[in-house]
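Take a look at this single chain in structure tokens; it is the form predicted alone.
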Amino acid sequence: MSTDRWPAWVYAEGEEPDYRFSLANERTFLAWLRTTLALIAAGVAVNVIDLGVPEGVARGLSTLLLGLGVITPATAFVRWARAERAMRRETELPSMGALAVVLTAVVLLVATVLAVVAVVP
């Protein structure tokens, strides 16, 4: 057990994991870091290049891509805690749960609406 590694609530439980399981927990952190890298590119993209849409959905288009890039290295480095501190007690791994389905149903909620803003004249 060791207590002078960060985050001190993770790495001060339990014993150290095998060390291929807990790279792979740090190789799916840094994706999601990636995933938000491209999250924000995008956002400043749909505001910057003209894409033939009503400025309003290219503003909520941007919000929304901004938002999630936001959102989405938190939730990474949340979800990479808990992944390593329940290797570390040797117990299931937790999900993401209602969260996820309600992250997911907002973000399907606004593109739907921002998809049917942009057709419909």
Second form
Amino acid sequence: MSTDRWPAWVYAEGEEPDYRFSLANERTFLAWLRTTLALIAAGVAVNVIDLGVPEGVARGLSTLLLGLGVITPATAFVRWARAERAMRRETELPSMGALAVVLTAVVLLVATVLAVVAVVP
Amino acid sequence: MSEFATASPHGAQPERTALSWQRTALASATGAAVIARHSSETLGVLALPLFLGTLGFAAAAFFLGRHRYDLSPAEPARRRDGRAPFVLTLAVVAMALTELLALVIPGG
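Right, the form predicted alone is done, so what does the form predicted together with the partner chain look like?
Below, the chain from earlier opens the complete complex, with every other chain and molecule after it.
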């Protein structure tokens, strides 16, 4: 089936899914992007605000959060596209894969370091 | 095939999704401005084209998202494809990369 909808690897096969599911898939993608904006804001805040941590540690934590700010939206787009294709094919939805684990681990790491610094004199 | 597969989106779903597009695009544009202000101390004039590029992606996503559901009844889903998600992804990635760049260059 030819299509002018992009990307073709999503829209070139299968049938149009129930629009309610398609719109829910879009909103999930947008929620991931807003989560990413929060991660970027946290990355900037850790770098800018004096939290009492050594400068190298603050820069490291900030780099981790901003690195997630690059990886997460790209992964969210791929997840959106794979979910849309799966719905068109009427197959199982893809999982989040390792992203959710990495995201949780980094956020917990940053929070733990900041909490330890806050309570240790 | 479900009757909803070929129908034009109606009810609250399209409105809710369009609002979600708009607030994400607006948040991206605001974030781009804050990051441009912050990174300009380190990046200097380079921060301006990075900001304008990010803002352009966010604006494109805003308008693509806004008109995503103004469709002809004959082709209810044709305009709803991956272009708007892709440009908004680029906007957010560009924002994070700008701040990362400001962080890693000497003196940042």
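Residue numbers count along the first chain shown, from 1. These figures come from a predicted structure and were not determined experimentally. The term rigid core refers to the most C-alpha atoms you can superpose between the two forms while keeping them within 1.5 Å.
Asker: Taking the rigid core as the superposition reference, indicate whether the CA of V106 shifts 2 angstroms or more between the two forms.
Answerer: True for V106: a C-alpha shift of 2 Å or more.
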